[in-house]
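A single chain, nothing else alongside it, follows as structure tokens in the form predicted alone.
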Amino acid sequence: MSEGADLGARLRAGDLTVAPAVCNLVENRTAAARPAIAALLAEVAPAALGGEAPGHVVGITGPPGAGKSSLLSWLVAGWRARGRSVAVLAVDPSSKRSGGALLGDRARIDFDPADRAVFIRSMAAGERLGGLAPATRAAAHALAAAFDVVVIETVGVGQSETEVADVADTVAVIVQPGSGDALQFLKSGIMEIPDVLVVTKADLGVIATRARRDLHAALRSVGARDTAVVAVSSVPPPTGIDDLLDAVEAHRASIDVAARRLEARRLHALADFAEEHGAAGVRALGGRRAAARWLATQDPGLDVAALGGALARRAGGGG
């Protein structure tokens, strides 16, 4: 059995500790890796499984400031108090000098180093504008086979950083009030990613209160009204915790994850093709909406890296 299939398989048996080596393998960008990389995703596709990976993958973005990391460290805790273990990829810019993340957030994310149900790794952003960094979706999908939680925590917020909605099963957008961040996320377009917003620092009172407010006209401008607005502060003792964790459960509970994570495996192939082959291999697919409608009549069953082949012969000509 090869590194990627043996490390597939102990996910797939509810294997935690193989998480830091799932990471090391889908970072490994070299040709070389590939086979198993492809060898790891077919262990954990919905074939593999019986059906779509149990763990539940949640994006976590904001603006820098807005306190993502002092609320992770509490989402962590109360998941831990619900028996769920929890996954941790924490996309960073990359150093220039070594092409790491910079800012390392396992650093500034509270946890017991000691409790093997968490698990966090920083993730280096390369020079990917979409906030995640290239191997952040293939680890999202593998540890969701053994994980109950993956969470994505991503650089920023804008326009080129919505990709952590074609990832994750629900997303929570960080908003720091007093920022002006609602219009900011009216204007940009922001307001049709998440499926919960919360609204950092509510200790501050009434500028929190004229945030959540501002939040709400934003969501009903743009016919959003389901979206849940939570206020939550992380001065302990901390607020709001366990009424965003219900947010963020109900969500899961009220999509068809199957329909979601179809999706995200089509647009991850797409993406991996584009990185691999650039623009003059997407242009042979006609571009990425005709490369995505195509991809949308293939069989649902086919796993990443199938589809990821599907496209390398559908642009050379063969299919």
Ligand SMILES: Nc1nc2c(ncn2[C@@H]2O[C@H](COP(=O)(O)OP(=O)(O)O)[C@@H](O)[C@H]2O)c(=O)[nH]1
The other form holds:
Amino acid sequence: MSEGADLGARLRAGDLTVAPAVCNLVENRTAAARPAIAALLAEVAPAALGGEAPGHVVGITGPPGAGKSSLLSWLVAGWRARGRSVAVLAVDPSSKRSGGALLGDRARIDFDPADRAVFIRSMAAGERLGGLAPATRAAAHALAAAFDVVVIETVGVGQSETEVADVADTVAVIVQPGSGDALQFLKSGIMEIPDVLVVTKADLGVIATRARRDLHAALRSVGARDTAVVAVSSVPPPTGIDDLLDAVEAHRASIDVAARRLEARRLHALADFAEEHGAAGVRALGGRRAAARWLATQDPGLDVAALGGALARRAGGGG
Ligand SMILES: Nc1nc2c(ncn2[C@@H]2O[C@H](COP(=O)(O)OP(=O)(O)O)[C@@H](O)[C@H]2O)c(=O)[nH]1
Ligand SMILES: [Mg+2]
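For comparison with the form predicted alone, produce the structure of the form predicted together with the ligand.
The complete assembly is shown below, putting the previous chain first.
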């Protein structure tokens, strides 16, 4: 069995210890690694799993300094207390790839290093702010076969290019009290309506209360009164953590996971294609939107690699 297929089979069997090897493989950008990555993804595709990967893929996105990493320390502890295994892929926008090494801050998320059911990894960012590298998409898809929860932490300030929404089942947007950004982006329609809005630093008191009230008003004004707004504090003793975990779970229970995952696989294939074939390749497909529309007509059973092959044939004029 090839390395990729072996890793995929072990994830399918629930082996969490392969998580570092899985991330190393998907971050290997040499041409030689491509078949192994495709084999990995095929092993964790719905056809091999007999359904969608059971893990809940959660996007946590917000501006730098909003309190994402501090909050994640408590969320990880909360999920563990509920018996869930957790993988966190922390996308570091300041990270630069250099000969395979990641330079930049390590994710400052506190966790018990002896706990085998927690895996935390920094990953390089994609090209644009809020962008995801194909490696992060692949890692999230693969790890969701074994971990109960897969978090992708990204830096974004609310613009529509926050690509984590393509991959995650549930997106929580983190808002720092006193910063009007999210409010403006919401009202102006620049920001897609998040699944859950989180106001951090609730310990700051009135400013956090006001932020929460303003967000509720903004959500009402855009007709999204059902979106949960949760206030949390990460200063010990933390507050709001269980409410946030409940809101995230309630969101997932309310959506059609299979439909969202199908869309995620198609966008994943398109992102891989764009990385491999560049702007000229995307033009050969008639542009991103046209390519996405065409992908929507393809067999829902195709995995990411098969969709990528179909895109390459189409771009090459082969159908
Ligand atoms: N008062 C207060 N400060 C916080 C809270 N959460 C984070 N911080 C502080 O805000 C800063 C940024 O936090 P961090 O978690 O690194 O934010 P990230 O950049 O979004 O990951 C740090 O100085 C934290 O100590 C909170 O709940 N209350
Ligand atoms: Mg952080």
